[in-house]
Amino acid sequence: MKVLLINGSPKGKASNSLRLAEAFLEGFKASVPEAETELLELRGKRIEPCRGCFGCWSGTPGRCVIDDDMAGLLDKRIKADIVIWSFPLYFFGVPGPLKNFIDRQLPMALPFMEENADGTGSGSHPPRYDISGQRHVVISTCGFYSAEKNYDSVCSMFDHICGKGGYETVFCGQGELFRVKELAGRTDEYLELCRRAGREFAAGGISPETKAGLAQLILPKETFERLADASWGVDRETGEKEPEALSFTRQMAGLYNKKSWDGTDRVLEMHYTDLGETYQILLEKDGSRVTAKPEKPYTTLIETPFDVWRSIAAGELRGDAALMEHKYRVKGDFSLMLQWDRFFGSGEAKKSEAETGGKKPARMLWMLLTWMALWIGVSIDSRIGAFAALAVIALIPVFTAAFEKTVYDALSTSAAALLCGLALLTGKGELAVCIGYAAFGLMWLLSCFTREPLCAAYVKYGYGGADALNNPIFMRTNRIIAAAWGVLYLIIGAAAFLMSRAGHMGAMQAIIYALTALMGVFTAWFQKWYPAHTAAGK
């Protein structure tokens, strides 16, 4: 099986509709691995404009009479079982070089009159060669917010190339979107329906879902059209440049996503140091505004040489790290910092649910409620306790099964079904306690160590899913409280011996829940203050 994938871009390789059909090439590719593919470049061939002098039906028939590059490309595209056409739209329809291909095409048809089985036009004229099981993928991108309405004379033309329902289509509006590094979130995400479209089409067909997800807007249009006024880097006003700076602040604030907003107005402020520059970006319910002069105090300051937010922007550095190494500082509320996807969005919420499998994110609540299962059931009987404590943690996987399972899940069930059980053999229900008191401290401790503490493998979905993981400042936050966990709980575990020894168990379970409640509110302080601790370069 020969595929033909042809780029018609002015643009070559640089063309964003070429990442579409590369996409959907490796889809397809991942499904037919045996096939034979090619791209052909138009740009830089040698392809004249057709004559209009029917030389290739009459003086030399199947053969046209200029000399360029046409003949070889033509062959190509005859014996192809599968052609992929990749352009941007020029002018509601396909670029001059791709044009020029189309119309030297005809040395494949016969002079004679016929008319389209399909109804197509008022007439047409027989192929010179069977290319009926020819199949064929136009693909595009246009810089409208939407492809829908746009490519209308686009269609009517491959009706007449390749017969009505004859081929297959991925039209994608905010073609421009797919340069842009700092929109690789949600421009990845079409990309990744590409491959599927990809995929099905190896099997017969895109799916209708696939068509509705490709159709679907990769920004919404307010938002797509203020990044694309504001990257021309022209002011509306006065028609005039304005500072790089300016027009890149603009660009960030056309980002906002103004369902954010939560009853509380927020002050951006950027200044950037290197250029001396500082510019406000307002998140309003109604939306962001810019301005060049501070209109109100700000409630979150990044202060950042221009080169190095720029760099964070496009991707090309960890925003975190590059915090971490103060090459940048952050001062006021630092709560815009954790939730900056959910103001300024790159689709992270989808991603974590892909992470998960489709199921509901890990949840902490779950892994300790085994634990009090042994706690609290061993704790008033050292028989019958056990068993009902057996019985909880036996039931809680049942009602769990929704959610997604961590290692300390696993662990703790299974330490507590073990901790139980030797309650019920030796009848020293205070010494399990003891001992359960201890190992949970343990693997608290154990957990710094590892690439995922405890506490990390819970709360990151709502720190941006998996990728929190690579976030040093989240990392130390979670490092730090999980030894501080650790540690209380292998002091409480040595504490109940000794006091349990003593008669004093009654007194100790007091003691353990006033410390537990202690370790919560430090807790929750020290996973606000850290952050913003370190972001302000301290």
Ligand SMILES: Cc1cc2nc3c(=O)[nH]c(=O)nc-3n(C[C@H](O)[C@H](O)[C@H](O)COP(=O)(O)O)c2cc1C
Contents of the next structure:
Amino acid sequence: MKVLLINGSPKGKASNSLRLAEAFLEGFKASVPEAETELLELRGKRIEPCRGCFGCWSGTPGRCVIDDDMAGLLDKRIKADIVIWSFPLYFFGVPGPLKNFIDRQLPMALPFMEENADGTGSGSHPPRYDISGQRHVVISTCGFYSAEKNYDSVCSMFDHICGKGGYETVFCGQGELFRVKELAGRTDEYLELCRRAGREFAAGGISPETKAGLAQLILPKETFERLADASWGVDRETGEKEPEALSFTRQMAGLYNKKSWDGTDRVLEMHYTDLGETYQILLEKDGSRVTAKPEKPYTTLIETPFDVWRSIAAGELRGDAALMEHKYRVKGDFSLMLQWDRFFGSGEAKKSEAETGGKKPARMLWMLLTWMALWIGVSIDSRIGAFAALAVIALIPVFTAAFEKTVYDALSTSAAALLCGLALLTGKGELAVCIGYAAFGLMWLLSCFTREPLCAAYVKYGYGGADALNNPIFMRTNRIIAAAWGVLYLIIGAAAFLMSRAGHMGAMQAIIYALTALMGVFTAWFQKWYPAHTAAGK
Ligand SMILES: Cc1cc2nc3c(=O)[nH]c(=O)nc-3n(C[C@H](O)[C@H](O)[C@H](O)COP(=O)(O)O)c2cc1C
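Given the form predicted on its own, corresponding form predicted together with the named molecule:
Entire complex below, previous chain first.
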């Protein structure tokens, strides 16, 4: 099977549309590995415009009078089993080189007048060659926010070339986003859909679900248009070139998701240390604004060399790692940095769902309830209490089936159940409770030496999901917190054991509650303070 991919973009390999077509072809090839594929680049080929002499119909039937590259190309076009037409939309039609190629297909037709079987148009010409088995796919990007209504004349032309309904289409608005590295996360999702379309086409046809996905906007209209406007690096009022850092900052601001506004206006000040330029991005209810002169006191200040921030935006440098290495500094409210994706990105909810296999992210509360069942139940009564605690421990997983489970949930359930069993069998409830405290502490402490410290396993989805585990500030913060809880509960375990032997378990319980509450306050403070402290370069 021969697949001919025709690239009609004057940009050649740098074509946005070609990226979609290549992804489609990749998907197709995954299903039909034996397919023979050829890329036909129209750029650089000698294809003169048709002269309209009809020589190919009467003088030299089937052969054009012009001696250029077209004869060889026509041969490939005729022999292909599948033709993929890839091109940008130019003035609501196909670009010139592709139009020349299409016009020069005239030798493929016989001159006689015929009626179109599918009722397309007012007449047609019979084909000179039997290419009725050929399948066609038309893939194109355009510059406006949506492909809708922009392709009417293109479709009308391909209806005549391939027959109405005789071709599949992938039409994509916001085409220029495909060359923006900073947005690869979003455009890669679209390319993946193209691969899926290719696989489905190989199996018969593109499914309605994939077609619906391909018709979705890559970015919301407003965001896209703000980004597009800023990308030209030209002042809207004067039409003159503006400083590169300003247009870059405008593009950053363009990504602001105003749905993330939480009742507080924020002022993100970007100070490009090497350029000595400062811009403010005002993040407000109705959107974002960029000012070249500071308008208000900043709420968050980023002091960074321009190239460092640009590399971070392009995904060439991890922002969190660069911060840890003091390549830039952040002052003021650090919560903006921690929730960057909420303010300037999207897709996190989808991402956490994908990472948890469609379940809700794990909650630490369920794990804590398991231990509390042991500590409270067994403290009240070694046997009845232990029995009741066992029942609670058994029921928690049933009631929390919709939530993802971590290894710490499994460990907690097993350890707490075993200790309830110990209390039931021996009647030594206080001992089981003391061992429980120590085991709880040991679990926290040992978790510091794993890839996913205990608290990190539960809070990571608020910080970008599994990717947070590659964030050195997040990891260090969580290791310290996990170690602190581990040491506290190991000490509590030992102290509770000594106090219970001295008959002061009641007093010990009060001390444990007080210490736990204090550690809770410390955790809440430390998880904000430590990243901000590191970010400020201290
Ligand atoms: C001369 C010219 C005309 C264009 N006309 C349109 C148009 O009519 N509608 C549109 O949405 N985009 C239009 N565009 C934008 C391109 O379709 C868009 O940039 C596309 O993604 C480029 O694809 P390519 O990288 O495959 O060449 C035009 C671009 C140029 C250079």
